[in-house]
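Consider the single chain below, provided in structure tokens and representing the form predicted alone.
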Amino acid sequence: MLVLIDHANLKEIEALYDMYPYDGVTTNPTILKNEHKNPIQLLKDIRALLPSGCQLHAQVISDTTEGIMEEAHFMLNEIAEDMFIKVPVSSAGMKAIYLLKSEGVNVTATAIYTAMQAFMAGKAGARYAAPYVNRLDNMGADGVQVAADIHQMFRLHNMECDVLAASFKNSQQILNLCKKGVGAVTAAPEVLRALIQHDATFTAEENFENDFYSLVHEIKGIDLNRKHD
């Protein structure tokens, strides 16, 4: 399973980066719009940001299909060739992913929210379809079960198609997506740092830091700055 970075923060980026080697940064007009920049130059440094062959997801804005074609054009030529394209799955939007499609153009289909609405951007094209899990949730669905039912429906049916599940409140709904052999997932950075971080293996950490350095006050003549042959 894919794992990206939900966020446009250069800095937040690069911090999670130096922790582990995630798979790419999905951004939004809402997510580029928090960080109150130039979105193209943002998407521009994100791009220069992130190591070879690691995704980045921006989204066009447009209502027509032809608006989203040429905002489509204009961020692959300004930002990267071979960045993914979000594209709602509107009527406009559905005709779109398959004229970017039929040009080579890797497509994500977001504002998911039916398993059939990601079935059929799935058929017309896209890469990767994005259900929103917690909005699901909170609109009284279960998000988790929309996105292991899109994931089941692609694999079925052998469509190159895979989920890219977004929107998450907890680690729980990532690890129980893990478990059904979702694809990818996109998450905001305190949702990707409770993936690690345990207070459990904190204290584990400390005992055993504690219990070597009491070790070596018992046992004498221990250099623990000499270097080994």
Ligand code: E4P
The other form holds:
Amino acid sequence: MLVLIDHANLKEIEALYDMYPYDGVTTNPTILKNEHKNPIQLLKDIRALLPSGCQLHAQVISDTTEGIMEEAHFMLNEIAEDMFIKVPVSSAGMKAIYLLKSEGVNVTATAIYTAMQAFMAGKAGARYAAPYVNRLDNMGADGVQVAADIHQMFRLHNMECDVLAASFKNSQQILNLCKKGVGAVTAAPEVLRALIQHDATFTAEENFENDFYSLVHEIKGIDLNRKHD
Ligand code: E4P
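Same protein, the form predicted in complex with erythose-4-phosphate this time rather than the form predicted alone?
After this comes the whole thing, all chains and molecules, with the earlier chain placed first.
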């Protein structure tokens, strides 16, 4: 399962990559807005920061197929030709997904709230489909189940599309999807850090360290050359 960072702050991305080899960065217009910078320059800077082979996903905002195509071509030319273009699954978006796929562009279908939206996006040629897990939970639906259903449908129909589950509030949602075998998840820095943090690990590490130093202290008073009975 690929693990991506759903964020656009350069320092945060650098700090997270320093801790663990993630698989790339996803953004959306809201995430970019939070940084108060020229979004194209920021996406270029993020691309430059990422190790080769890592993915960068950025979203179009147009609501017509023509507009989406124009924006996609602009980003591919300006930022990186191998980047993933995120396209919301509206009718105009579905057509753009099909056209972009026929040009060989990597597409992530986004703003997915139902399994059938994901299925149709996969048929149109999307490489990834991004269901919004926590937003679904907040609507009284089961976000993990929707994402798991999509994964199962893709495999059942031999489609070349994977789930890139997005919108997470906690590590339990990610664990549940990891157990289902989904292709990828993307989450904000605080959720990613929580994936590996556990107080019991910290306590165990501390106890081992204390025991070692107390042994060192004890050894000072022991003749290590003396033969035992
Ligand atoms: C990804 O495609 C989404 O834009 C993002 O994960 C949404 O996350 P949020 O629900 O926390 O805003």
